[in-house]
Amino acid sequence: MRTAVVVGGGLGGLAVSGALARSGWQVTVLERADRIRPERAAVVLWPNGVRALRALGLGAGLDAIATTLPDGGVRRPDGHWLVQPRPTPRERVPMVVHREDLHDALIAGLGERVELRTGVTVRTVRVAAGVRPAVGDGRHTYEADLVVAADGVDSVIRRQLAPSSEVVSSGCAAWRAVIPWYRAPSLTDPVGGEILGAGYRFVSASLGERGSSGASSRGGVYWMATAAGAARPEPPQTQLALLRRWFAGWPAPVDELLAATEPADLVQREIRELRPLPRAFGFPVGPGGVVLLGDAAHAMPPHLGQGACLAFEDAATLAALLRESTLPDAVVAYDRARRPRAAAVVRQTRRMSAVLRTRGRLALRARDAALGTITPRLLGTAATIAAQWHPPTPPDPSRRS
């Protein structure tokens, strides 16, 4: 029986663990936290992410918890439309799902071949010729045929295998929250859309329909706000007061959503990214190998909503290649498949990041004058890149000699 050690119990780590286990692997998941738990937020799944989850065998569970996300357009803080809402082809319509619901679906799909070990902080990785790869926490060594580094932007494994790839600030911070419907009684359902200001951005989306849990067992309204600058060190109460001041007077539903938000709802994160991307996402080691997955491989700003989607793509691609090839060959093929794909998405994300960080009166006037043209083209290109990914196609057995 082939064995794998997955470092990190986030969405990507759980997705690949379940996929490997369903293919007959024995998997050990190492999580440094004392328990595996999701953020109190939501995840936008673009078509590529949806396809990846279906390829991982999680389609039925996804249909039960996800809500389609109609195009809500893009506005300025004065309410002027930069991009009018427009019909979206079915194959490009994204979905939104509560992160806790998605986490529960991934946990349910693990099966008996996955062992979860919490409170384990991986500090070293062994990549020596002739022996299987391994990781260690200073007390124990965990050896396997395959090591999957799904330990996020601060990945210890990536720092040792690809030291030239550094974690840098993206120049902004993000706040997320999910608000129950009952706290925002006057909101018009569905809620959705994007508003761009001088270094600020606010995005909202409905999780299910008002009056019921809808498609999600945790219904409500999800919102995300970004602001230029570093993460705030103040307590959540002060952070919420700052958000209400920064976004005061913005078009609906911003005021009502922030008024309905409680300090305990806030999830703040400094936005960081990898520059440059690692020189490789896969490292053959003896009879096995090590691969980087998710933010450990390609952390980027959230402006195109592709972080989780790319992690699920990684998981689906790796699982498919491991079914088709010997282990060292699959590791090499994974690197060849995933690095160009991630680089293309990162380029589009950085272009959008440059647009969103625009500040200063003259720069804003130039941006707003051009944004009606730039944003549809940029978003269209990004949507095309997202929509064009499909899981690897298994070989046709009838063509084998």
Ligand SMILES: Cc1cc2nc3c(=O)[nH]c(=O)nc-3n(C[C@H](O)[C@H](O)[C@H](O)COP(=O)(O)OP(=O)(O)OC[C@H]3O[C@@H](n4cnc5c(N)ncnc54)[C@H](O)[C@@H]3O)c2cc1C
Given for the second form:
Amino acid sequence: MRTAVVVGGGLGGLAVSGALARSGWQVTVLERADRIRPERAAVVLWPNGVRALRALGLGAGLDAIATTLPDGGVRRPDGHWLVQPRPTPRERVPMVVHREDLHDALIAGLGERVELRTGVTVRTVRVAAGVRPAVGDGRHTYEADLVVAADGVDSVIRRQLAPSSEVVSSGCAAWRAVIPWYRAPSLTDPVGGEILGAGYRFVSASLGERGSSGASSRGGVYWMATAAGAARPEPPQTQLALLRRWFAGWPAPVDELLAATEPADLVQREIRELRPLPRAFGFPVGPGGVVLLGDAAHAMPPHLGQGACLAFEDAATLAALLRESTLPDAVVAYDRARRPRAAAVVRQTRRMSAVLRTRGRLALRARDAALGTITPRLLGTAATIAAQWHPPTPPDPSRRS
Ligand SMILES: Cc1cc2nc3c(=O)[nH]c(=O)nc-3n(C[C@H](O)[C@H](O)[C@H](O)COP(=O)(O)OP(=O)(O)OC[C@H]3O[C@@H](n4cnc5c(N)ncnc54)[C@H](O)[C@@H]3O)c2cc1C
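Given the form predicted on its own above, I would also like to look at the protein as it appears in the form predicted in complex with this ligand.
Below, the chain from earlier opens the complete complex, with every other chain and molecule after it.
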């Protein structure tokens, strides 16, 4: 039986572990934390992410926990529409899901061939000619046919295999919260959509009532705010007060959502990214290989909400290639398929970053003048890019010689 060690039990690591196990692999997940614990936030899944999860066999689980996200358009803080809400074809409607619900669904999909080992911090990776790859935590060595580095933006495996790729600040911080359904304000305006201001952005989405999309969904209202500058060192209560000041007077439902948020709901993150992207995402090693997956391979700012979606694409692609080819061939094919795709999405995200980071009066005037044309075009391009990806299809057996 083929064996894999997956380093990291985040969304990417769990998705790929389940997929490999369902294809007959014996998988060991090594997770640094004491337990597998997602952030108390939600994640928007664009059509490519949804397709990837369906390709991974998780479609039914997703339908039970995710809510569709109707197009809420894009406004400026003065209420002016940058992009009017439009009816979206069914196949292009994104979904939004509570991260805890998604983690539960991914864990439920692991099955018996996956061993989860928590409290294991991987420190080294062994890539030597003629032998299978291995990782170590200083006490044990874990050898396998395949090592998947799904250990996030600070990946120790990537640092060793692609040292020229550095983690840098994206110049902004993000705050997120899920207001539980029983505390969610009843809103006159529908939740949803995006508001873009000078260096500031606010996005909200309804997760529905508890259990509304399925018996196990947590429900609530999700919002995310980003602001140019560094993460704030103050306690959550002060951060919340700052957010309320920064976003005061923005169109509904911003005020109502910030008012209903409690300090303990707040999740703050400095936004970081990889520059440049690693030159390779796949490394054949002896008879096996090592691959980088998810943020370990292509951490990017969340402006297009594509990080987790790409991690699911990575997982679906890897699983499909491993079903069709030998392991070393699959590792090479994974690299060829995934690196250009991630680079294309990162390019769009960086263009969006530049628009969002604009500050200073003159630059702002120019940005505001351009926003009306640039942003709709950018968002349109981003949506197209998101929609473009389809899971690899198995070769047609009738065409085999
Ligand atoms: C503010 C914000 C909003 C976002 N919104 C969206 C969105 O709406 N849609 C979307 O698609 N994406 C979104 N993203 C991106 C998305 O969250 C990430 O791309 C995704 O979670 C990455 O998953 P991952 O499994 O690759 O990495 P992670 O989630 O970082 O998981 C890595 C795991 O590896 C473990 N680990 C790390 N080092 C080691 C080690 N040495 N040994 C063992 N274990 C280790 C960690 O503990 C962690 O559990 C957002 C990101 C941010 C910051």
